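For reference, the chain that follows is the form predicted on its own, supplied as structure tokens.
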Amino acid sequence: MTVDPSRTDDLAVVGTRRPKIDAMARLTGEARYADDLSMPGMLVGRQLRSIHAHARIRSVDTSRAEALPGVVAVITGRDVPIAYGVLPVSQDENALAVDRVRYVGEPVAAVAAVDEETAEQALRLVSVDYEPLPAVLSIEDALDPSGVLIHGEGQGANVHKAVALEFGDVDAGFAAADLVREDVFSFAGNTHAPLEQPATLAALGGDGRLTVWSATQAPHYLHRALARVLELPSSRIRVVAPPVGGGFGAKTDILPHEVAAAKLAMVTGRPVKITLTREEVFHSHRGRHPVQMWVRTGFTSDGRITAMHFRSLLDGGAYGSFGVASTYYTGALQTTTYRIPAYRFEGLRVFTTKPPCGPKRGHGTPQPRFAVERHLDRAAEELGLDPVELRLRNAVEPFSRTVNHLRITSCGMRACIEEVVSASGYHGKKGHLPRGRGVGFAVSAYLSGAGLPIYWNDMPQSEVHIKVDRGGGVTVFSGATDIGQGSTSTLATIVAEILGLQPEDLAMVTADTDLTPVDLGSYSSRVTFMAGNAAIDAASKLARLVAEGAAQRLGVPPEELVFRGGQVAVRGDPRKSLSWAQAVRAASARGALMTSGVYWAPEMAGPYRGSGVGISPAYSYSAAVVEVATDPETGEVSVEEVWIAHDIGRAINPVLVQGQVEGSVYMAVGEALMEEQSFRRQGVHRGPSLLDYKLPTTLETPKIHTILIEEPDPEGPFGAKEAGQGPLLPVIPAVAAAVEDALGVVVHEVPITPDRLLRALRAGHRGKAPVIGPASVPSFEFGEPERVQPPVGSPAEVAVP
């Protein structure tokens, strides 16, 4: 009995719509989520949170709330000491700021109390000494060298990582170029708004043990926070995430309540809740770092690609979070949608006084994509160009190399362009709607996992586990977190597959360091690919237990034994079959049912620092066409139809990914109207609530039209790849180009609110040029690139001459 895991003819439940197998218990109340969890004797945690953007810690004073009834601990940055980080190149962040603070909305001190109206007065009774420090709050006063260092005594440049890479011969490549082009661009910060809230549960058992129930999409990581903090063995703590409601990469960093509660349940013995409230939510953030871009292209005469240049300068806040990955992503990605034969990539990521940013959907490309598909767009248009011609004309190619090592597998962008371009009629509507309605196209690519752990290790990157009962009860036992994606169905549907079972037949364990084998987590759209293929290699091996358990009763070999519809039967005569259930009871008598598997990913790296961000196993490939209306006389934009094609590779459940790609869109939209994490001049956030922070609701969500492109992908799950953060990119650039087709408005930065909007047309009333975006990006003397010699069958072997 064999499985082929790229097979996608003949099966049974993977490409069937279906719901989720939680949907139910997400639906009637009965999925307890992070906040919904209690315990006897659980005390209220709250924190107490900096008044300043920047400021010396002279003294806490917790005397009079340690003296309020009700009140059981208080700590302070002296009681959880040590520095932690996400990435082991980032360890800056504490739990509580122990010297300085460095935001608007840093946690200073935390109390346990015997409810939330004690906790909250008790934060009253904390009395700070603060000795306020001057506030970084941009790009350009963080590059200031007589400026205050945020990290370190002194003045000087807050840089975080810079990094200059180059790929080919860049010089050359302009050289040859019939025409060299440069643009600017920028794109707003911006922030997740999960609809859950942030919540962690903390308990110490009776035995010594620290029990975490967290919203998180990492409960690895976590677990390796915690241990480092709270310098306890591994071994002596638990983490479990419930179900997440919502995530969007808002859950994947370490949080500063999540040890903050469970250092005050080490210190009371009792547990300790500690929810964010909305306004928390902002300030703890980890999202959409503003990037200010500027990009360099050279092209021939019929618009092929000679060579690129890209600088991208992030604003990252207070602290390192993914900000090294997120840096180096603004620049890998950019190759793997265009041939490009010579690629200079400078990164900068700076230290300011607000707010960490770190991974939102799509963590570091949406920013660059935006710049690339509008740099495009000019470059079209000076050309003589249809816009659609020149991607066609740069588009990669399946199975190739890019110039700076990135391996390309399956690759449907040239089938995505060609469906939204047809269904949404592009080419008849393009400078022909009237005034004031007009259309974009762009595209794009992501990953589908990246391609190394966040920390180095001998580790698989996904592991699942498998058991059978006797009486046919199979349980799968995965690390991956389901927030609201549907992963943990998907896995249900890869399982049952194999083993000719149904979804809804398995029970399923997931996200419990202590019951659960090792997954990485929720992030970079890798649990489908990466758990998927790990589910595979779990569920093949249960199978041949079967199988052969069952072969010996029925007189077969194993090999002539099928899974299908709760039977395992002999290939072509369905009548010597034996049901599921009696076959694990033939195969029991031979020894328990107990499965594991893994997934490792290829080795990809190229010969260069940096080269881990941006390998995957995979790329999906996306392109959308946007059609908008505009009002201009209030500036408002209205985002009417959407057509987004992606390159799915196999869709195991079309409901589910349909589903990804539309919240994608719609993440999007917001992304391109409206959204903006902004900050007055003292660090304070201008809208630290859903009131003032804005987001579409269901009257601004557009008509959707989804294509998937199913061109299966070889080492994927059944062929699958990605669904959930690459259709997001094309979408932003889309909007852009459909208000510049509308209203002639040249558009170089997001969000396009009715402001910047009008304030375009006025320039243009006055015969200045209408256009919303930088006249320049801040200056920064990267010095030489670290030269990297491209690998063999890249575009740089046949660079135009």
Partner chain sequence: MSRRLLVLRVNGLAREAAVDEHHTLLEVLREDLHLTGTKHGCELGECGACTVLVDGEPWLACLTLAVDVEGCEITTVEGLAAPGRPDPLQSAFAELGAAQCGYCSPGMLVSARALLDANPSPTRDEVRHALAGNLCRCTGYEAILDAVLLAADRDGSARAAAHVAGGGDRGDR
Contents of the next structure:
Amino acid sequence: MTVDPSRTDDLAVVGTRRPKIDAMARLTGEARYADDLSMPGMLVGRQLRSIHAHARIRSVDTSRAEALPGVVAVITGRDVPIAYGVLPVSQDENALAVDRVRYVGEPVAAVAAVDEETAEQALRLVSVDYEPLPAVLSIEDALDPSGVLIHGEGQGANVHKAVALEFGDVDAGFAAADLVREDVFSFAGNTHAPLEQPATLAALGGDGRLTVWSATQAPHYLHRALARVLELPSSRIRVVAPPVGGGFGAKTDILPHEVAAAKLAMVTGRPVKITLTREEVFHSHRGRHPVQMWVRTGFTSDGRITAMHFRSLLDGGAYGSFGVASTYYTGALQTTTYRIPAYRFEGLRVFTTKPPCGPKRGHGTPQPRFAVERHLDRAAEELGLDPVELRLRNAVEPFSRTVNHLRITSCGMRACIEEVVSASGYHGKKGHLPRGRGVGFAVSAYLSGAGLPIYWNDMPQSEVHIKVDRGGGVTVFSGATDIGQGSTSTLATIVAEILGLQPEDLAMVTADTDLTPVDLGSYSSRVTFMAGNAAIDAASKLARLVAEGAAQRLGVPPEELVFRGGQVAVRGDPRKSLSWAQAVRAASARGALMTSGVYWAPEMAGPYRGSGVGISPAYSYSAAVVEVATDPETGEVSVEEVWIAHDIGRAINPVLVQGQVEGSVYMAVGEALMEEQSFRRQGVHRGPSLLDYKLPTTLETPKIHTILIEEPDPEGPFGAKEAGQGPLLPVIPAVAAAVEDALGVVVHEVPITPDRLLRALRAGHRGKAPVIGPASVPSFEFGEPERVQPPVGSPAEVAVP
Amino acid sequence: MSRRLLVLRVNGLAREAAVDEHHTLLEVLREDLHLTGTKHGCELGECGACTVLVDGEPWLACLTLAVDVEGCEITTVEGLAAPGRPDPLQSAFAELGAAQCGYCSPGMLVSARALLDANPSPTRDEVRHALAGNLCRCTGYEAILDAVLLAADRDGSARAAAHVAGGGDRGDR
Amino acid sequence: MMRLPPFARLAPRTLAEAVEMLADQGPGAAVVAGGTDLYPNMKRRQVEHHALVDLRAVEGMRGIREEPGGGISIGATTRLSHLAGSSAVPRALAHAASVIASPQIRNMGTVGGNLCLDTRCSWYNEPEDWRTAVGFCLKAAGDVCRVAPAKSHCWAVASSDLPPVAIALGASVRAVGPGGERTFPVADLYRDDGIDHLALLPGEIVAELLVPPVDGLRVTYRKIRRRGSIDFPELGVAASVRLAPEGICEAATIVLGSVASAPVRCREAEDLLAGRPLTPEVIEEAAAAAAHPAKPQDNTDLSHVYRKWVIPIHVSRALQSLS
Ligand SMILES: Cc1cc2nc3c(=O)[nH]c(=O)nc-3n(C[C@H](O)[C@H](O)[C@H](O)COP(=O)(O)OP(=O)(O)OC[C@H]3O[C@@H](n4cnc5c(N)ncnc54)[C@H](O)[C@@H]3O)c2cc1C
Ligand code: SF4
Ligand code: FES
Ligand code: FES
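Alongside the form predicted on its own that was just displayed, please also present the structure of the form predicted in complex with the partner chain.
What follows is the entire complex, opening with the chain shown before.
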């Protein structure tokens, strides 16, 4: 038999609208999330957190806390002295601060007690002797050479990462341009705020093995970090991700409480659970970096880009986290939407004494996307071109290579643009709606999985195992974590398609390092593409085994068998068939029915350092039109309607894809108008609560029109690409463009709060330029860029599946 | 502080627990009665994840003392489905993808149940307002609003069918 | 999980019993009704109470009644959802109730609790750890105001939605305490002091809100906030006018919420309206004057500058809706 995973016709379950297989469990209260777990003898852990943005720890006295009845253990930085970090280049964080704290809310000690009330009381009895140091709260402060160093001693600039790359000859490009334009932009930091507050339960078994159940998106990375910090062999640690209550990147890094719970379980010999409070979730953060951007682009008079120079400055917070990757991401994907013949990127991430930033939906790309899209709108104005036309003139070609060596394969960008523009009636509306109403447009692209793992290795990025029992029951094992996006259902659908079964027939075992093979995690929109391909591989191998057994029974060559509707039948002669169970019996007589599938992304990295960031086996494309209603007198904005077209390649389950698109649009609206993770001068969060940090409610979400463009990707599972992050990207600049259209205020900064908008409007009334946005970006000497030759012989070759 | 033996009526059953008077219904449901279906996202009244029905009305379990609802009928997500027969809301949520991570769902579902019980055929705007105290971070709410309307529709047709089957008074025979 | 500190809970059956229990418990005790304001504040350790007198079960304190002499009595433990859905009360009052907090909180929270809501401040309504980090303030355990450190005054904001419209309606409050009962205008319930913001006598409990007959009074309430739900007002504007048949304004009341520690009367604006028709010009003049008495501080979500700017706009819109 043959399996053609790129086939797009004649599909039985792929492409059908169906409930997630675990939907009912999540709708009846049956699903047990991390904080729902408890064990006999379980202790409750709490962390004591720094009250200083920056301080040296002179000493920590835990004796009074230890003496409190009900307290079983108190640990400090001395108990977990080994530093860790999700990226091998940034092993700079301790679960509990050792001799210095670098943000308000950084854990300093942890307590395990018989109940939470006792644990909390114990925290009040821990005394920490701090020697306060100056707080560093902005990029400017961080770069001040006479300022304090956050990592290390003395004075200097707090540069975490600085990169400068030039692809092609940018100066020549600018020289050839008819118009060279510069703009500056600012994007405020914001946070994921998953509804589930992260929790971790850790328990030491009688066999001395440690099991950690944690609300994590990446059990594999947690597993590695725990082995390192706890000095245990990986084989003695089991990490399990129960159903996760939303992630968006918040649960991708290793979070201090995960390590603390594990250590407390080892110290006490009893199960220990730590659940963060909402305030603590804001401290744990790892969210969107605040980024300041400067961009300069050359255009010919007919609107073609001749060169671009993009500079981004990221306020990273106290630790590395994913920050090196975030920095590169702010420069990587500009070229995936527009043909940019010469490109220079300078990126800087500084340390500040605030909670660490990291990956949030769109990791490092919503900020530059906002800047580039707004910048193109400005250029269109100056060139007297329609913004849509400007995009189309520069649109990247399918199956091409970008100047920074990204391999573009399938690309539905043009289709996305055409669909949203016509569905929304954009051209009839732009500039024509009554004052106060406006429309905006933008496009974007995003990865379907990062091309490389975060630590260098040559092992597969995803593995899936399938086991069949003699009765025909199929169990699929995958390390991928279902954080609500429906990855478990997607994998089930893929396997069911190949085996001719229903997704609901399969047993799914996921995200358990003892039982499941490695998948790197639910981040960078990688699971459908990568675990999906591994699932195809495993299912195809299994189908082959079953076909061989069935073929013998049916007296035909295995190639002639098809798997459909629970039957294994001879192609063209459905009467000659075995039921799935019969076929499994026949095959089992020939040996065990267990297969492994793997996925390796093709070799894609370019010839330069940092080329690992931005590469992906496929890019999804999106285009959005947003219509807003504003109040010109009060500066209030409401997003009324959003049309979004998303190039998904193939929707394995349209219900789930649509859900990801709508969820992305919603989150983008929040980021564009209301969400901001900002800090007071003491370095404390402005309002670490769901009342003060404004998430849109049912009353703020717009009407969303989702259009799925299905142009199958040659390497995607059944042609599928990602949906979880890309659709967020165009919405933020499109909201800004719509506000501009409505009110004539230039919007170069988000969020667009009523405060900021009214200030700009009032400046306009006084005859000044009505602008929301920065006047300049902090200066930094990047030095000479590393010069990289653009790729030669451009067209991208596709890996044959 | 004092502890009291309390009898709570939860999902139609009398449940007994010795509780501290200052403990909230959220703590008692999750920690004493092990009904962990009811979730929590803030414990300060700001997210709606802990919503349960008290005598049919949506309340926040995190701001309700357990002792204050003695004698009331409490419904949690675990009590929505009859054995083997999901609430139409649960089915509609499943079909339309109205639960992604599902963390808001227990609260959303009971808020929606209270709405449909009071107003069997709400408009989209009425649903929007009834669910305005339940935050969802995943779905963008569209699927949730659709699902509540779908369930209302089905409830309505089921009632109409029952009405006809029961010899409805339309009587065009 | 954020948890309540231990306290003794008392559940009186009658108002007299409640008054007595409260007195018996001495300072440090308080009443609680819906708990939707008090419990979050206690969980954040902003306030401490060794005992709470729970008004929920007090008989005769809940419900909306028409008064024999006209007007309406709203019992203090009447829930906000009940008020919001009531056709017996003036529309503006029901509307104000319907935009409070969230549906669940309106099912739990009460009218009395809303009238007696603690003042709020973005330096105060934060968890204990947060306040330890920035330093405590005058309102709780500290010796300086974080918003305006120069003065020894607390500017925490009167943030409830009902008082402005209740004042615009000319409503009064009946309070019962150890020294007996008294009835006084709602405006007199408040003092412009973020810490000691209620003018109740020691041990006094608000028993009911008394709304006089509307009698042709036109009343409106506008609430300004960042999102349509789960949000306190950043600014509340209540206005009422009585118009003579030929459209002349006989009397006007304009009250601002969320700009001070008590609801703020805009007397100058009211005087500008008196005896004049509500033409756009007159409205603009009055709206501009309405901003004068408001001195918002930078202690809510939207900046004080913004809130000051938009007062005339919303007052003007409120008046337009009444003209
Ligand atoms: C997330 C959230 C959002 C909110 N949004 C709003 C909003 O938009 N607008 C708004 O106005 N409020 C809002 N609130 C506050 C509160 O929910 C309401 O004001 C509610 O009406 C308070 O009533 P309660 O009965 O719950 O008060 P409680 O919490 O029981 O009491 C509040 C205070 O009043 C005192 N008190 C209560 N009853 C009496 C009485 N009869 N006599 C004397 N003192 C009494 C109590 O001692 C306490 O100090 C919000 C609360 C939360 C948690
Ligand atoms: S106004 Fe000043 S004293 Fe009052 S609560 Fe706010 S910071 Fe504290
Ligand atoms: S847990 Fe958030 S409202 Fe109760
Ligand atoms: S489905 Fe995740 S919060 Fe609503």
